[in-house]
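Next up: just one chain, as C-alpha cells, the form predicted alone.
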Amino acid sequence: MHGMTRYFLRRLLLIPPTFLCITFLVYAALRLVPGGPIEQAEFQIRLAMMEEGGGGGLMDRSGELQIPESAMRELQRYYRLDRSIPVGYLHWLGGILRLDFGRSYVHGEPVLGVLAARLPVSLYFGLIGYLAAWVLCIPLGVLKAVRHRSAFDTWTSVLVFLGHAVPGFVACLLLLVLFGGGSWWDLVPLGGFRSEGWEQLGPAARALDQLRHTWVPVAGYLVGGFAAMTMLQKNSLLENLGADYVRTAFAKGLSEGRVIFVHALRNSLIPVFANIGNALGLLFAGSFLIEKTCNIPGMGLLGYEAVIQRDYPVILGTLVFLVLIRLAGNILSDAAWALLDPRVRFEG
C-alpha cells in the first residue's frame, strides 16, 4: 500500500508539470500562427475603410490601405497581444489560476460562462452514449465470449468490425440523410439540441422532442466505442473462462451459469470499468465532429468554432478544462484498476 501511494503520488506531482507544458505549447503555437485576431481585424477596417470610400490620406505608394501605428497598437491591447510570449503566457496563466479565463472575442462574454453554457449539453450526450454503450456492448460481448467460434460469433463479429470502421461522424451523417427532414422517413431533425418552442410543449411533446433530438447523436457516439468495449469485454471473458479457479470451480460441481456469470463475469467486468477514466473527456467534452455534424451547441462545436475563428481565449479555456479531465480521468483509471483488483500493485 505504501509503494501504491508514492505511485499516486508521483502522478498527481506531475499535473502541474504537463499541464503548464502543453498550455505552453499551444499558447506559443496561436501566438505564431497567422490568421489570427489581429489579422482578421485589420482586414475588418481596410474593408470597412474601402466600402466608406475613405482612407485616401492612408494610401501607400502601392495604393494598399495602411493602418495607423497607434491602431494597431490599440488592436494588440485589446487582444491582449502587446506583450512577448513568455510574458503574455504568465499573464494569462495567472489569469486562470483566478479564475478569470478571459472574455470571448466572439461571444463578447467571460470565457468561464460560455463554457459552463454548453458543458451540460456534451454531458447530456455523451453521458446517454457511455450508458448506451454499456447497455449493449457488456451483454453482447458475454454472449459472444459464451458462443465463441459459433455462428452467433461470426455474424456480430462482421457488425463489430463495421462499427469500428465507420467513424461516428459518419454515421451521424447517415442517419440524418435516410431520417432527417427532408427525406421521405422525416423522423429526426436535421440538427439542433431542442426546437424553437421548447418550453412551450406539454410534458409529452417535450420528450418526445427531445428525444427526436437525441437519438442521432447518441448513436454517433456509440459507434465510436461500440467495437473496442464489445470486444475488450469479450476477450477479458474467454481469458477468466480459462483461468485455474473457474476450472476449479467447476471441479467443485458448480453449474456453468454461476461459474461463467458469478465468478468469471466479476472479473471480467474489471478492465472495462477501469477504463472509465479514460471517457470522461468524452463525457465532459463532446466530440466535436459529432457535434458539428448534428449541429449540437455543446463544448466540441464551441472548440471548433473557436478555432475556425481564431477566438484565442477560448481556445485556450477549453485546453485548459480537457487537460485537466484527461489527466485526471487517466489517474482515476488507474485507481479504479488498484481498487478493482487486489492483484494490482503499483510499485514507488
The other form holds:
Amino acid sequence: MHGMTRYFLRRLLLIPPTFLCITFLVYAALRLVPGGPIEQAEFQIRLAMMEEGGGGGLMDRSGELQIPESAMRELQRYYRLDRSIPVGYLHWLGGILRLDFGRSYVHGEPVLGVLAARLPVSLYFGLIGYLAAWVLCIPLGVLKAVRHRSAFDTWTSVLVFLGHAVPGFVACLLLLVLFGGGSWWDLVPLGGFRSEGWEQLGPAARALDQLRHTWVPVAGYLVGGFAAMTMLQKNSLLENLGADYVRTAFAKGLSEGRVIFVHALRNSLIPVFANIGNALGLLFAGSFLIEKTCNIPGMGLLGYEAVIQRDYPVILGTLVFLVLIRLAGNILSDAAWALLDPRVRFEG
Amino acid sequence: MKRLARFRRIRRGWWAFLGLTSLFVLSLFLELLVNRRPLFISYDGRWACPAAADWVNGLPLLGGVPDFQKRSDFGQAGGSEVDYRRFARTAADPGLLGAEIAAKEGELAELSRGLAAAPPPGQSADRIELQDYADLRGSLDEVRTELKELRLSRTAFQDGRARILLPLYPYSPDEHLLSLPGRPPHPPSREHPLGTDDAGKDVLAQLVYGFRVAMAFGLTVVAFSFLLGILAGAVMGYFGGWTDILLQRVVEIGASVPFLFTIMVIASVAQPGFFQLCLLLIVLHGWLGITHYVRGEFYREKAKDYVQAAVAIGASDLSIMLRHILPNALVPVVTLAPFAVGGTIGLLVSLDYLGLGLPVGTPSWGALLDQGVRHVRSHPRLILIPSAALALTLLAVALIGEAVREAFDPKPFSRLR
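Same protein, different condition: the form predicted alone was shown, now please give the form predicted in complex with its partner chain.
Zooming out: every chain and molecule, the one shown earlier first.
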C-alpha cells in the first residue's frame, strides 16, 4: 500500500498548484481586457445622460464624459478592481479561503448563495441523466458484446456513433422541434425547470409538470454520455470474455449464461464504475449547452450568463467550483479503480 | 501499405473518407461555386472577374485579378456594388430595360407638363414659385441624363456588349436578401431551396461555407495539437527523468482545467478570430491527450535494439527521435486523429452556438442553430438543416475513425464458446 499512499498524496499535493494556475490565468484575463463592469457603468451613465440630454455637469467642453475622480475610485472599490492584478488576485484568493467569493454584480447577492441556489437544479437533471445512462448503456453494451459482429451489433454501432458525434444540445434541439408544439407533436414545454405557478398545483399535477420539463434535458445528457459508456461496457466485457479465467470457466463445463453474467460481467463493470469521476462535473454543474438550450436555471446557465454579462465574481466562483469538482472527480476515479480492482496498483 | 489496403477494405469507412475528402476539396473552391459575385462580367469593353478575385486575392502571395468596379461602369445607376443577378437577367433579356425606360419616359412627360405651366422668363412672379420651377428644371435634367444612360445600356445589352457568367449558386452567405417577398426567415423556394434565416441570409450558402469553416478548423486544430503533443510526448518518453516528471505535472494540471468554461471566458473577453481560437484550443487542451500515448510508445521503443544501434553509430538525439523512433510510434496518433477532428468540430459548433466562438458574421453551423432556437415552433427547418449537416459530417468522421482504428490497430477478440 505504500506506493498507493504516495500516489494519492501526490494527487492531493497537485491540487493547489493546479488551482492557482487556472484561477490566476482567468483572473488576469478578466482584468486585462476592457469591457468590465466599470466600462459598463460608464456606458450606462452615458446612455442615461443622452436620454436626459443635459449631461448633468459631467460633460466637458468637447462633449466627452468626465466621471469625477472620486466617483471613479468609488466604483473601482465597489467592484474590487482598485488594486493591481497580482495584489487583487491575492485579495480574491484570501477571500476564497474565508469562503467569501464576493458579491455578484448582477444579482447583488453573495456569490456563494447564488451558486448554492442553482446547484439543486443541475443536480436533479444530472442525477436522473446519469442513472438513465446506467439503465440504458449497461444492458446495451452487454448485448453488443455477446452478439459481437452480428447485424444487431453493427446497427446499434451506427446509432452509438451518431450519439457520440452529435453534441447533446443538438439532440435537445431536435426533440424540442419534434415535441415542442411546432409542426409535429405538442408534448413538452420549450424549456424551463417548472411551469409558472407550480407551487399552486396539486401533488399529482406537480409531479406531471416536473416530468414534462425533465425528459428533454435528460435525453440530451443521455446522448452525450450514452455512446462512450456503451462502448466502454462492450469493450470491457469483450476483453474479459477473451481472458483465461473465462476459458477455465467454460472448461469446467459452466453454462454460457453463467460464465457471461456471473463471471465476466462482474469484472467488466469495473471500468464503467470507475468512470464516475468523469461524470461528476456533469452531475453537479450541468452542461452550459443543455441548460442554455432548455433554459434550465442551473449552474451551467448561471456560468454562461455570468460570462455574457461579465459578472466577474460569479465567473470566478463558477470556475473554482468546476476546478474543484474536476480534481475531486479525478481522484475519485482512481480511488474507485483501486477499491474495485485489487490488481490495480498506482505507482508513486 | 498493408494497413492502407486494410483500410480500403473496410468499405463504409473508405467511402466516408472519399466522400468527406472530396467535399472538403470542393469546398476550397466555394467562392467560384457559391457566390453572388460573377465569375466573369464585361460591359462595353470593361471586364472583371470578381468571384475569382474573392478566391485568389484572399490567398497570400497571389492577387491582381481584376475586381469589382463601380456600378456606373456596368450600365447601372449609382456608385455602389452592381446587382449582378439583375445584370444577368437583363443580359439574358434586354427587353427588361424597356419597362424601366418607359417608366422614366412617363416621369419625364409629367415633369415637362408641370413646367409648361411656368410663366415665360422675364415675367415677374412669386419668388417661391420661381424656386419651385428651378427645382423642376433640375429634376428634368436629371431624369433626361438617366434616360440617356438607360437607352445607351439597352443598346449595349442588345448588341451583346454585356456579358456575365454567374457561379452555380449566385448567393453569398453574408448577403441579406431583404427584397424577397414577406419577412425573413423566408420559406424554401425554387431560388432558395433551403430558405433564408431570420436575417434574410440564404441558408444553403451559409451551410456550405459553414462546412468549410468547420472542417478547416477541425483539421488545423488537430494537426497543430498533435504536432505539439507528439513533440512533448517524445521529449518526455525519450529523455525521461526530471524532464518527464516536470512535463507530466504540466499535462496533469492542463487536464484538470475546466477547459470549455475557460475558453468561454477568454473568448468572451478577447473575441478571437479564426487562428486565435485555433491557438487557444491547441494550447489549452488539444495537445494534452496525445502526449500519454506518444510518451508510452517512446518509452517502449527506446529500449529496443535498433535504438541502441543508432546510438552506437553516433546518431544525434534529434535524429534518433525523428527518424528512428517516431515512425514506429505513430500508430496511436493516426488512430486518434479522426476522433479528435470530430470532437473539435463539435466543440466549434457548441462555442458558436453559445455566441462565444468565431467572430459574428462568420458562416457557421453553430450560429445557424442559435438563431434557429428563436423559431423552434414556426421554422423547424432552421434547426433541422444544420443539425442534419452536423450529424452527417460527424458520422462520416466517426466511420473513418473506426475504419482507421481497425486497419492500424486490429484488436482481435478471441472467445471460446
